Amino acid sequence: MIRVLVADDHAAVRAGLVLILEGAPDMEVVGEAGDGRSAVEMAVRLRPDVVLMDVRMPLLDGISATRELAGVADVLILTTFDVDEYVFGALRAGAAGFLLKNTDAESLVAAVRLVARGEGLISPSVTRKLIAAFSGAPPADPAALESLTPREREVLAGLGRGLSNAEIARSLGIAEATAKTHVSRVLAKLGLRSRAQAAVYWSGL
């Protein structure tokens, strides 16, 4: 069962999202938050698999909340805005995905499943912007790379190829839970916030 926390400051929108997610046989909405600060506190306490996060919220905006949730839960940003500051800000903060609110119910459920499996997802309408923004990969830090164990380097290579946790586990002959632990350690050692950032990092090696 995929545990989801829904964070949106509009009660009607939250209710609609909850209705859609609860309609999926493999999902359970474990909490609802009306502001970013509550979203962070609830995520830390409830440990959901995925946080569905609106960008514009009171007390703490969705991007800042996403930054605070790095390593706690995967965040799927859902917003009506696809302007650069939100797209890039969300991904720099460590969001696992970015969808527009006009996404249909079926696509929303599919996106939550992808993120829960350790994969990233970007709305097609913003992909072109990302390609342009990330065409120049950041330089790799030799000292940070040397801190990785041989196994962690193999995991980083898997992230660079866009593999999910399950796919990394199969390719290395390890348990999926072990792969997830290695991914977390790789991100921490390299100072990265998300799998997307790890893929860009790997492309610069």
The other form holds:
2 protein chains.
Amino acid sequence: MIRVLVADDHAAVRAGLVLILEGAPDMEVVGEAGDGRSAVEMAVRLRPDVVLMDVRMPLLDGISATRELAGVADVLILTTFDVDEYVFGALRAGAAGFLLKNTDAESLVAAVRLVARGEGLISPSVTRKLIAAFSGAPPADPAALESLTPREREVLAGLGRGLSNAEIARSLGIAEATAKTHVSRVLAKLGLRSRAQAAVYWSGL
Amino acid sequence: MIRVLVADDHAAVRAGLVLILEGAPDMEVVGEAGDGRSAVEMAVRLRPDVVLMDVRMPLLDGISATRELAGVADVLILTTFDVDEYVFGALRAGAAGFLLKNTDAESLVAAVRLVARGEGLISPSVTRKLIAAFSGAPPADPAALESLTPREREVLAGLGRGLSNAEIARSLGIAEATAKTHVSRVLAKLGLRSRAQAAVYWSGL
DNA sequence: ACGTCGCTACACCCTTCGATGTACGGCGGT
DNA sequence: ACCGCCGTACATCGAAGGGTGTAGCGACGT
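Could the form predicted together with the DNA be given as well, to go with the form predicted alone?
Okay, now the whole complex, with that chain kicking things off.
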């Protein structure tokens, strides 16, 4: 029996999804959430095999919720729009799969089974974009990155590798005190509060 | 009518593919190539809509051939192995899609139609890997994850988001001292020295 | 019933981090 | 020539992180 948690802020949509899922003999909806926050809480508590997660939700969006659920449950992102940011954001957040809402009931059930089996899947209509982004190497630097000096970017790269201040200093041939200064500047400019967040930012392209 | 070029060094495989493709009423095999070099030449000359390209071929491998055909035709990589390098290499080379050879005839035809229509697709069995690589690539040993308790994985997920001990504690509803204990255990088990490294590890899946 | 394992919690201690202030030399533009 | 930005460097200090030990509790398997 595949245990599924449904998260969508529209009660009607939720009801529809539940109806479809319960119609499958091997599936069981163990919970419903109307916002991202409670989706995370319920997932942690109920330990479903798969979470059907809407992108647009109150309190906490589906992408962030997915990020928080990394390692807790496999998340299947379900949304109306195939906007790039959603796809990539979802994948970066660790989503197991990504489906558009125009997917028919049969495909939906099949998708849930796939994810539960540990296999990922993506809507064909968005795959092309994924491929384009994947092969089109230059990942487009976020605006904040522009505000960094070259030296600060080098320091950020060190942070992105999980280096300590001493290690960064050594790799750049400067004093640790100087490295610390740069680290502070980088954090301030990027609006981050710790080197760990900088590492996350860095790996998030 | 979808014009297809088949490139595979095994005549038997080529014959099988041609048989399948010609069986579709809307497809036409306009040429066959036994190596990468002639595949490129024929594609340039015959201008097929889709090139079915094997990875392992003499003279020029399928990945390189795909790279040379960027802009000339949509390439559908077809291989026996779902080795990572093939998938990523193919995508970086600009492949429109990627399929394993164990794909049944029906799916193969459907895949060719999809690519011809300008949509990409990827075998579900490799999608998970694609997702992994897309969210981050570096050397992370997923095996070590197994040694973590569920709770520790939750803590690791928190570290992966750049959270502080206090924030992790709050999100899990436990005391900060407890969170610190878990963090220490996670770092020890994964052989890491700081939460920043844990964040890097996490984004590397 | 017992032992093991996982989750929780707290204490102690030392290290690292991050913020802030100050300072000096170089470089480019006005 | 002057000014502003950048990179370098150091000191100080409070906050956060990380190691280690101890311990109670519930679940599970033997």
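Keep in mind it's a predicted model, so treat the numbers as computed, not measured. For the two forms, the rigid core is made up of the largest set of C-alpha atoms that agree within 1.5 Å on superposition. Residue numbers count along the first chain shown, from 1.
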ask   = Is V186 one of the residues whose Cα moves 2 Å or more between these two forms, with the core superposed?
value = yes
message = Checking E152 here: with the core superposed, does its CA move 2 Å or more between these two forms?
response = yes
query = Is there a C-alpha shift of 2 Å or more at A196 between these two forms once the rigid core is superposed?
reply = yes
